[in-house]
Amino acid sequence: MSNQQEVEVSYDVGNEFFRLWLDEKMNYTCGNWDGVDTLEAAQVAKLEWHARAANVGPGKRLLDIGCGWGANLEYQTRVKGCTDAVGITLSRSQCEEVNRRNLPGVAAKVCDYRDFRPDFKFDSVISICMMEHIATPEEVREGKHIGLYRDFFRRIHGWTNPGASFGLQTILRNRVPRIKEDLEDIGFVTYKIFPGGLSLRLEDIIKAVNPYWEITEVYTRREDYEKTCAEWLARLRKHEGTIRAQWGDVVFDDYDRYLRTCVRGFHMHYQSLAQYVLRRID
């Protein structure tokens, strides 16, 4: 598991660097594509696809696990109307982020999940691009992640009543590169920008949901998020006067490298994305 060291080197930058060049209400995960053409209209089909796959809606109390800087959080209880939400991260930023926006019956805690001591249960579940901090790449290596990823559906199990939905995704990794360069740049991406964690194959997904949740719908989105990612990129470097003077050349280079590598990665069926369906299993 990342540990909060490791996951501040990802998202601790600077809440203001991040909010240059991701949407406006600052999602750093893929966005549905589908019938749109802005980051921002993908970026809201997303967050409503997963607001159907964990039935959000009036009345319900939602987890989010890894929620970010609360884009998740905001549309599910301003849009979606839920009553109770309670959103987890690691990420000191983050939580401040979730915090300013004031959301109504949101509590956003810093929170290693495995620590997770919920005070009610929760009717949705939504988790996006979280799972891939929960195995280290030396976890993966030694057959430990199967393991790993079974527990987090099994404490998740726990906080929820019978008959919960649970909206899920991941990054995968697909095939590994056969070109120099490009190991070169994933091994960057793994070790410099997301140190310990790595991306899931779907096939651990299906292993380790039993015997708690059922998978009744999966989606991959490759081609979402090559196009998200390049549109990230564009965004980084139309602020790159403004990045170079207030965070350094450093920062600007490793994340420019970083977009880039993501963006041929997608391309090259390296990695892809999937988004799940879950239920409970009574």
The other form holds:
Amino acid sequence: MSNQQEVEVSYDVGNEFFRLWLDEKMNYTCGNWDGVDTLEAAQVAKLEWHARAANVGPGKRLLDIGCGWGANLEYQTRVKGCTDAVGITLSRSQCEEVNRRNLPGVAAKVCDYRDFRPDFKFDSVISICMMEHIATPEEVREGKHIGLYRDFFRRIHGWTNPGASFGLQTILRNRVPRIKEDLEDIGFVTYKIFPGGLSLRLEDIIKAVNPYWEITEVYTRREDYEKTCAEWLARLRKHEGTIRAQWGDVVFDDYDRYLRTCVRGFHMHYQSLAQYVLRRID
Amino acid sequence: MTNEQAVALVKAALHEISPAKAAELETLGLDTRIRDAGIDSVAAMEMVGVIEERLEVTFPDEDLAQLNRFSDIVDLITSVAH
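Same protein, different condition: the form predicted on its own was shown, now please give the form predicted in complex with the partner chain.
First the chain shown before, then all remaining chains and molecules of the complex.
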């Protein structure tokens, strides 16, 4: 599991830094580009997809695991009418931003999911690209990852009411590159930008959900993530001067390399993205 | 492919990417963890690429993340190359 220090390497560069190149609500995950042509619209479509997947609505209690800067919590409460939502993250900067948004009925806290002890049970769960932080590359190499993922699903099962729904999204590891430069770039992203984490393989989820959750739908969105990253890269480059001046050359160069690597990684099938609708096995 | 042939192939691939490490492996042995021999994940995948090229096979991607020891590569070779 990525520890707090590792998570903060990834997400605490500065809220204003991320605000420059993410969409206006600061979604830092793949958007759904079906029939839309702006990053903002793709991110809204993604959140709407999760609202349906998790069956979010008035009277339903929602848990957002890895809530980021609060884009999903904001959408589910302000647009979908959820009146009781909890978000957890290990990033203090992200939590600060969620609280700054002053969302009605939302409680956000800095908390490792393994230490989370909710006061009540949830009807809806959404977790968007957080599972990548559960197993380290070393734990995957040692074959411990499926047990860690299964424990994650077990805990959520225990925090939910019968009939609960779960919208899950994960980056996938597909092909391992054989090209040296691509291996080095992916190694850079894995160890320098997202230390302590590793994308999953689709079969990891299939193995780990049982006996807690039923997978009722799976969609892959490799091209959507290529497009999302390309848009982030274009926006980052638009602000090159500001970023170099405020955060330094290393930050700009590292993020430019990271986003270039992601665009190529999705294009070359090294990575993909999956969205799942899960139903609680009661 | 015999186990001995697979071992020879692993050594040859390691020699191709790092002759010095290949010499070390002779004393360390195949049960050594790849990382403990100073081979990072990038170099390990380079080795895999060399072996695939020589055997004209592509190893299943799901097996590659769990290559921990040199002997795991030998097992992978013998499982796909007959």
